[in-house]
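Next up: just one chain, as structure tokens, the form predicted on its own.
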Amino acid sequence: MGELKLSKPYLLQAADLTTEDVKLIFDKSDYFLEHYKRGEKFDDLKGVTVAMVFFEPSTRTKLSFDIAAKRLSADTISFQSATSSLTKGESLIDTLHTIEAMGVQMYVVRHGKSGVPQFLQANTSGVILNAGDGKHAHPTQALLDSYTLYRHFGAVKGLKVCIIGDIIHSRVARSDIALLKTLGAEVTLCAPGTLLPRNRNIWDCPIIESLDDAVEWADVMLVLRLQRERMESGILPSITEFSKYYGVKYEHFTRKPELVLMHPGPVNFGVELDYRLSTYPNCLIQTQVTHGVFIRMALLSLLGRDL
């Protein structure tokens, strides 16, 4: 019998996954999590190139998949659009057969478009792991942040989990919402009204109000990054009142301390989140970031099984 594999040969979005899927990526993430720790090599890439090809900045995802190739022993190229043939016209499509004509196999995609990840797959014959495109979508954050959970607790399924913050504009909202209620947890959001969708029950997911009653509900607090395009937009009317009434506080976790939090990053400090909380016990921030690599490392080895 065969090794067992993910339900697609490629991840464009979190609502893709199966239970199964997440099973296998989970006890693959375990298995280079114990294995590294020992000092061992890993090979499962070697051989294969492996492209970054972001057209947006990134620091953890980026440098955590570049880490995770170099892991498995595959050959790993940059590409930055700012410095391309992008900047004189050349197409989206044409950048990628050009990069495809080196033979690279595996591309690991950044876009500000929705998409973008998606339109590629289908004009490739290799893979496409989508790292972030537009609102849309950020799947390995999503299984990230699930994994982080996993660990910490046993399981997932049960969870109540509230979201904090901007939820209309993330990315990383839609894919954790979607992949931890595959995984069976409770989904709330709680945001002020100009950072939900207008249509509310679009994720189908309660609404909390009050900061508050979102503590005394939740296992795990979820906090998103307020962008700084959205302080400025007219979207909030100040950044002080997002932080009174929106900002996790310490007090909030004397209250409560067997309360988890999480937060993708980069964080505004003192505007969603308390300074003082970043070396709290059951602050898993750093956790996500170290369990990021080997997360991408378990989709890149499976992904690139039959290259």
Given for the second form:
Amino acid sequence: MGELKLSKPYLLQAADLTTEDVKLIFDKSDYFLEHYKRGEKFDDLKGVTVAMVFFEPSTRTKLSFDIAAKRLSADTISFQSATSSLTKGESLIDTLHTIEAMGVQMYVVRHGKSGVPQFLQANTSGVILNAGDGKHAHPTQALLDSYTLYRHFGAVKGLKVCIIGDIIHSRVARSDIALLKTLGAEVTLCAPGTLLPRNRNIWDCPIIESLDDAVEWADVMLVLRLQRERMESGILPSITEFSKYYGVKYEHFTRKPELVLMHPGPVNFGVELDYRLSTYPNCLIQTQVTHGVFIRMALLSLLGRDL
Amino acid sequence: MGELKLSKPYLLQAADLTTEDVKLIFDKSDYFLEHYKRGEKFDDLKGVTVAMVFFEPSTRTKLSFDIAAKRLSADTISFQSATSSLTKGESLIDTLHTIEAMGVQMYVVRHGKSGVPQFLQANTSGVILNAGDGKHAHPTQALLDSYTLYRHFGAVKGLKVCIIGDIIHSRVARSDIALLKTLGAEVTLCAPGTLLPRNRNIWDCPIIESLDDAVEWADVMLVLRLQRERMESGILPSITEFSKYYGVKYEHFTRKPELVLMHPGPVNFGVELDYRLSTYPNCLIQTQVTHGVFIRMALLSLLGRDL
Amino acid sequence: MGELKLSKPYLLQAADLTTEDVKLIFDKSDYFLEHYKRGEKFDDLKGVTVAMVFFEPSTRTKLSFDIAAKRLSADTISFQSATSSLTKGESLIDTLHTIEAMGVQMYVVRHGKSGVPQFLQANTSGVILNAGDGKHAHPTQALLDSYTLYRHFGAVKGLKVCIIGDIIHSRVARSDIALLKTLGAEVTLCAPGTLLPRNRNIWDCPIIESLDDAVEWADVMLVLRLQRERMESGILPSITEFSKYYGVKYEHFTRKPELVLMHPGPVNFGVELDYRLSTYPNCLIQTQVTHGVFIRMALLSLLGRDL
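Pass me the form predicted together with another copy of the chain as well; I've looked at the form predicted on its own already.
And the full complex, kicking off with our chain again.
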């Protein structure tokens, strides 16, 4: 496995990944998943310093990357800048160059503005891993979602995945659509009109009008988090109404027990998802979180091996 | 020592500990104390991830657990939630399940509400260590206090310990009383009526009315921190008055030099304790802090060995 | 190299360093720089706990020390106190004694008040490394500055260094002047009168009136950061005026290409320095940052070896 490499020496968006890249990442994740279970330790990043550069608050993604890096014996440092110091583009690059000059080689970056990881990658000889930028991309989430499907079904190709809920504001949706299509899944969308892109054909995914139709069609329901902030902006009339028509209910799954349920978390139970579904056998939400750590170990190891 | 185990696979309150448990913990603490002095390194928790989950601010206890975990080669992550996200009981459990899904096996938990560690333990297959919950319990403080007495006197059984000051609001007092009684010490209380439980017999400890009587009776004065907030709530007429009648003075110790002084810290010098006592030979306050790290190493090692 | 020691078992100010100390530190930095490049790992501080005690916000210096300590396999803990708890002198010492009782042996300290590291060193058996105190001293910055000159020119002795800008408020200036003189450099100052000490002879450095004269005289231009706060205090009429007369321009360097440019960072580009200079070949600003980590590794290793 030593000579295999990702086609790009960084991870900015799911659209950059080839099927060969994904195979390599999934194989490496399988490796870590199996060997970690047996209590093995990993030295892949011994002597490598990984900076967690989060300009947006994050709990899950940051912890997941942090645990992944530590399991590979990396040193991790955390750099959490106030947005205020970012008014000038130069200062962001200057900060990057300063951290880089200290010998940091890998950067896990989250930023509220789309495109920041690309901008940083263009200005460093280090490795950027995009941990979410604005509404643009969240490629490690897409990878862990597809990996979870791969482990559950044995393959992603040909799966019918319906993405449900707050699609227009979601970097997760964008990245999932891109990767699922690369891997040969069929993707549809189900959401109220105000939570869909204005140009409904922009991502080339059919729209399914009702949850009932989605349940009938899909192998997988991938439910998104409804950002509470959306309410205040007047995009939705009320949470109750959203929940009535687009909240996924327990009955949807008793009707079709083989249907798989996924959600990137954290879940607004009672809004986009019935709480009783959290213990439903084919609810893979916890599995997604578990796989997230192995996917990130795989990426850090593959991208960090030549540093 | 390999086959010995604590009677419960977690630590929620001092009352759960048997004398055999305590012997095991003290022996393990002795082991770490001796071997650490000689510069040895410990791999007990290599590959184990310990989460520091503090919902209340803490400096001493958090640092102590953090240092203990690192000395055992654990990976530590810190999760400090704002209380705001805890309004719904589900979200706390959901957060726990998310961290757990990432492969975290041990949780050091502090929370302002009594009972939260129990609630979490009931909902996880991981190991909870209570680092202080509301007014309920602070079992590692009780263990380090008793361990300090054990190291100083050779045994806890038969010792006369007077607990002084803000007893009613103190989780330290509750835990110390429980553990000291388990270990066969005699415990009395000395405090103004408003800082004692309304039902004075609730803990089955005699009340000593004056500090002078306490000094005469006791082998050990265990002084508690007076929470400044108590003043504002009108429970005490004034700090000056409290300090006059229940503040421990230098003269109390010159009168009886073998008397041992303890305090869980941080001390309000000039309120519950005369500053000159900080350098008094039988003042064991710094020793308590030192022992705290070894007690926590022992607990983490004993509870984490099968993970 | 095993038996060589610094003349003092701590680092409080550049003025304490002898030329032998500096040679030892530079040799050790050379060692780490060369061996780190080859991918070697270092165990110098394995089992040693280093506390980062920052009472002032810091990004660069704190990250640099943190990376240095981790590269030496130290455990690091971070202790960031609010200034509020420091109103009483005792509480600062009490906090130090508490951390010390937990087994922490080295303290990297930054504080807004001059003299705090000295005060702490006088009250501990641990090792204090001053990471900047008030307007007093920033000795690791001085060491990395001189080390950068040493690596660039082969020696510091006889070099002509002009320090430019906000000298009166700068602990960097104080420490650089002291160390450069110890090492035999000639030091001059160039700044508007309000940014120079009132007694111009206090540091025994000639004043150069104009930047043009400074360029002609110097081998090295060491430009300081202009604290924006200075503007508000009325010390300078305007940033534009400061920048016009004391801002270093690209033309200054095209005129004399061998001239070396240094700055402790972070740079206010457009104020004290022309942005185009950041890519100027003899601009050593990034090199200073890189060397900072190796200097700190050397200091931690030399001061921590007997712990």
